[in-house]
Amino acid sequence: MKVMVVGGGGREHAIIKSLKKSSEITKLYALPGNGGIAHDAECVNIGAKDLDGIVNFALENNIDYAVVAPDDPLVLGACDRLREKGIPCFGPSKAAAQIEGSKVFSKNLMNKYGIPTAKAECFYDADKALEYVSSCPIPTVIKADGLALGKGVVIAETREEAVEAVKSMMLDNRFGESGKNIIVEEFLTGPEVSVLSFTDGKTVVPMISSMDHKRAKDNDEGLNTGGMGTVAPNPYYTPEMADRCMKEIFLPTIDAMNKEGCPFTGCLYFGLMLTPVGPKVIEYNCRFGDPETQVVLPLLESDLFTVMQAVSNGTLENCEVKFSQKHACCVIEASEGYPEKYASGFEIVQNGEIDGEVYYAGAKIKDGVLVTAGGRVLGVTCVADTLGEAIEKSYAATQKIGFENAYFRKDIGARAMKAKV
């Protein structure tokens, strides 16, 4: 079968490497892919938001199955367009993708159906938002309503930071239309957990839990990023907590989406906070997380393509989804200065074999040489019997691959290790 994966980052590289293991797939395309992905799939220069180009390519090349991985094309309705042309697709409809595309939608959904989440106020007017943050409890969390590359959330530690965040989003248009409306949310405390899940709109199969590291600098300091590294499984996510989340959050969310007339199929990401009073939803994503995918899929022992087809066919209940009992760690190598200004175009050099996987996010081939072309450039993922060994292997691997202005956090997995003591 000929399969195309829409997207061009580290997440897509992890998906492609996992799909390559399937004996059913004879040809893999990446739209647009990147210079690093080109080793594992044929890259086609069609942007992830070019829906006409994506559909036309699928038809002209007799694509048998499509995987739409990033949030933007999902929110724009890429899966709807492909299915209308008879192409089976992994990913939610445009209506279902609202669960990530609009934080106002998801917050209203949770409140309506009693799904535990932080208390919040939605604002469509900057003056009213500024008035609210002038007296609301501090710290507080301010979120742009729409998509913002994982950077549309500000944890305001002071009143001044809260005011600045509102102005930046609603008046200075930092995120364009995505910041036209905002949510001001109570600040929750507790360990964060990411749980990706396969769902066909009826059955929910959670994947291995993981722990992301969003802040740019060590000790969770610096600006929010798209993610500087991950470990899996998350030690805070016990079997008892998993059972509770299934009953209180996962199944109620799928049920709520069905009742709202927008059933969700694909990968639904639950961003959770394990608060002193129980688990609460911080956010939903309508797709595989990045870089969570880079530690979750290496632990998947089942055939990913078989599972994706079961999701599309509505037969997930009858599909075995098995994960390894091992541990994984991914360390992201980024360009110095990310998530703000940074330089690109440096050659990526690997010295020696790496006992793990390298997933490329921001890379391109220039004059036959692989060079950096983004903020987050690559992720190094290693698997081992223990978390400590996985972390050690990943950091050893970062010494074998890099580029001139490479930067990475030195404490990926440190919080998880403390939880295991």
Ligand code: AMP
The other form holds:
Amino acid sequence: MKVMVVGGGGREHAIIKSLKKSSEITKLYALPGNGGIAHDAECVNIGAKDLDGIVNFALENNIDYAVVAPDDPLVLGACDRLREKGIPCFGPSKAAAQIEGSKVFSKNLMNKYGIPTAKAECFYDADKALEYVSSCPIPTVIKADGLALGKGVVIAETREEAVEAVKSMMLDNRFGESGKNIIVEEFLTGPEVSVLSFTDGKTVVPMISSMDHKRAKDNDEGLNTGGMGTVAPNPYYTPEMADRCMKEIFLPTIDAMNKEGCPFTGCLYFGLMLTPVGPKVIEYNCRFGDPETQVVLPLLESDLFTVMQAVSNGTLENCEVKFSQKHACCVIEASEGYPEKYASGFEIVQNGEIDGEVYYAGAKIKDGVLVTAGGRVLGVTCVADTLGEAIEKSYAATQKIGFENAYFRKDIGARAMKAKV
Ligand code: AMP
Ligand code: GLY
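Could you drop in the structure for the form predicted together with the ligand? We only have the form predicted alone so far.
Now the full complex is given, and it begins with the chain already shown.
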């Protein structure tokens, strides 16, 4: 079978490496992929948001199955367009992708169906939002309604910061259309857990839990990034907590989407906070997380392609989804300066074998050499029997691959190691 994966980051590389293990797949394409992915799939220079290009490529090349990985094409309706042409694909419809594409939609959904989440107010008008933040409890959390590259959330520690955030989103259009509407929500505390799940709209199968490290600097300081590293499983997510989340959050969400007439199929990501009064939803993503995928898929023992087909065929109930009992750690090597200004174009050099996987995100081939081409350049994932060993192996691997201005956090997994649950 000929399979194409839409997207070009570390997550897509992890999906491609996992799909490569399937004996059913004879040819893999990445649209657009990147220079590092080129080793594992044929990269085609079609952007992930170019829906016409994606559909035409699939038709012209007799693609048998498509995996749409990033948020943008899903929210734009890439899967609907492909299905209209008879191409089976993994990913939600445009209507279902609203669960990530609009925070107002997801907040209303959770409130309507009693799914635990932070208390929030939605605003469509700057004056009303400014009036509200002039007296709401502080700290407070301000979120742009639409997609904003993971940067549309401001935790305001002071009232001034809250006012500033509302103004920049609603009046200065910092996130364009995405910030036209906003939500202002209660500040929650507790460990965060990411749970990616497979769902065909009837059955939901959570994958192994994971923990992201979103801030740029050690000790969770510095700016928010797309994610500087992950570990799996997440020690805070006990079997009791998993049962509770299934009953209180996962099944009610699938049910709610069905009742709203937009059944969700694909990978539904639950961003959870385990607060003192129980688990609450911080965010939904309509796709695999990045860099969560880079620790979750290396622990998947079942054939990813078989599972994906069960999801898109509606037969997930009868499909075995098995994970290893091991632990994984992914350390992201970024360009010094990320998520702000950084330099690119440095050669990526590897010395010696790595006992793990390297997933490329911001890399391209220039004059036959693999060079850096983005903020997050690559991630190294190692798997071991214990979390401590996985962390040690990943950091040892960072000594074997790098580039001139490489920067990475030194404490990925440290919080998980200290977890007392
Ligand atoms: P999001 O992009 O929605 O995942 O938010 C980015 C980060 O902001 C999350 O990973 C949390 O650490 C934090 N955050 C979001 N919402 C809240 C909240 N209501 N209370 C506390 N922290 C939050
Ligand atoms: N790691 C969080 C995300 O994929 O949005």
